[in-house]
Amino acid sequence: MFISSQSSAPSFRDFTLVMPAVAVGNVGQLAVDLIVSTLNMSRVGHIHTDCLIPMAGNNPYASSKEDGEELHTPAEVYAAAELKLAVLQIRAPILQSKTKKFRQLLVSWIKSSGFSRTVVLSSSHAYQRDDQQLQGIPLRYLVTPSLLKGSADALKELGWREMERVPAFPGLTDGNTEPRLCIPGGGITKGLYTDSCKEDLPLAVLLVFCSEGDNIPDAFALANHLNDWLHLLDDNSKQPNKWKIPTSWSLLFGNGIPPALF
């Protein structure tokens, strides 16, 4: 359930929604961090649900001491009205027994809010790529039939590569078995895409093949990939492809090693 932090509920009619999938390397979440921080988006509400591990913390996008004292929750919504852009940031893992319920909640909220399109930023295990997925850049996309109707020309101009379907049983050739969509390490990505196809939702998935570790370069690659399509940084007041790193990133790997140890 969406709960507004303003006196009146914001309208998302004809907005583009960008959200991450909790996936390998947390690349989608890091990319969303870059978007919220760079565009200085305002928090307009949060998603209240028992599907996420409950947690709270300080403002990850704090620019002053006063801002840093704000309390933030696992699933928050930010907006930039001038760009007709909304962002859902998810900061906590989804409870394994409630992934389907969470997908249903998201689909219901997206439909009721009137978003013109939804873009899911995700990632997949690089070491589980099929042979054909080793070719070219490690970025792929998926798009539902509903969104393809109005975006086919734009996607064609971008020259992106669609996520390949792989054999159901790798290494075996069986003419009776059709290739399937497989996104190992992608969390709810595949399920949310499949649900959106069934519900006729205009949704796209942008993902990167990666490994666990320092995934900041992957986040920049994914954010730049999204910017090529949505032109988030093409405003004259901003330098192209210059993302602002949020203050919370300074603690991604914890504090430094105490000199007293040596």
Second form
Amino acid sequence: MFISSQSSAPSFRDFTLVMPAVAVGNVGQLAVDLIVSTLNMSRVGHIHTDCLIPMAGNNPYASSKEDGEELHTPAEVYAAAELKLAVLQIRAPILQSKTKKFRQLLVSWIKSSGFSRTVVLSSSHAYQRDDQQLQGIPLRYLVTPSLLKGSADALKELGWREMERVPAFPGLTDGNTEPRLCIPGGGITKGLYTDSCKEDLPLAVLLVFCSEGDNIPDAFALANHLNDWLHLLDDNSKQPNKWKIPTSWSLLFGNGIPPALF
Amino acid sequence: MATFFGEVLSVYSRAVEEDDDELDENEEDEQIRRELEEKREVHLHWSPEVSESLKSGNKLQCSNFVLAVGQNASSFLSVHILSTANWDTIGRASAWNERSRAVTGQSCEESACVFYRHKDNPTVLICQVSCYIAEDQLFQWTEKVFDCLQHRELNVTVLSDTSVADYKTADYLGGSSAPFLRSLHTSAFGDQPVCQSLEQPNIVTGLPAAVLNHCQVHRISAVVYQCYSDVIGPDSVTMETYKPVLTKLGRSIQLDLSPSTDALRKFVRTTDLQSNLYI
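Now that the form predicted alone has been shown, please provide the structure of the form predicted together with its partner chain.
Now the complete complex, all chains and molecules, led by this one.
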């Protein structure tokens, strides 16, 4: 359930929604962190639900001491009205028994908010790729028929690769089985996509094949990939790294080294 | 995962399970799932007087709600606050999960999550939680408990403890730094916390997080004091760290600032017996 953190409920009509799927390597969530932190987006509300494991922390995007003390919850919505962009960040795993309920909640919220399109940032196990998926860049996309209607030309221009369907029984040449969509390690990605197809929702999935470890490079790749399409950052800046890393990314590999070691 | 030096570590995988609801669930599976869900439900058992008033639509009048989660925090309340004998037991919460003991644990479960009310000032409530509440029960527990409380002018204080191993810092934590206290509060909290705020990238999880989330979205004033301790089990040094919080609470609650050693010993001794590491 969406709860506004301001006095009046924000309007998301014709906004683009970008959200992560909690998936292998947390790449989608990291990429969303980059977007929120770089565009300096402001929080407009929370998704308060029993489908997520509770967690709380201080401001993950704090830039100074003053704005550090601000409570943040497992699922929050950020907005940049001038870009007509809304971002949903999910910071906690989804309870295994409630994934279906969570998907339904998201789909009905997206529908009622009137977003013009939704982009899901996700990832999939690199080791489960088949031969055709191993070729070329590790980034793939999926779009629902409803989004394809309006964005077919733009997608063609980008030259992206669509996520390949894999044969249901690899190695068997049975003409009767149709290749199927398979996103191992992608969490709710596939379910959300198929739900959106059924509900005629304009939704795209951008995903990256990755392994667990230091997934920061994957997050940059995914965020850049999204930027090629949505142009969130101006292209004039030719700096190698135009994204701003949030403060909450510190100490990913544990604490400082004990001085007594040396 | 193998480290730089070649040892193989078993790490918590961030990879998530496949969405498996495409598999056709038969009726029996569904029934088992439903029954399990019913069994895992959180139940509140109030005293006859309280449940009577709740039934007639009157929520519990509450100005201060103090919640202690974990052994150190709840022992601290037992020693410093509940020992003054000014408290009535008004109810308890029960939650069955995979860590609940089968039959013998009946009494243990009953005493694991208890609500107390001050005799002279009935708007002060205390809850001690020393049992494990599973991840899927946290949200429900919070909803159910706060549904019984009057939200106006409500101040929530949560005392919680966790291991210092969960604390992330760029500086090296020497042996003398633990135990220490960190705070996290909702936007509606107008007071000054008694200790430093919890630094990013540290987070709070479990029941304290569930309470904070609930209070944040419902605009209730709440603060969590998280104690990071390097001792397993309750000990008096760790309990000392909560003392500054008492002065804040002292305005509304009568406290026992210097409890007798006997009272302390009762709570600390239990773990001595279990540890045979250095016999």
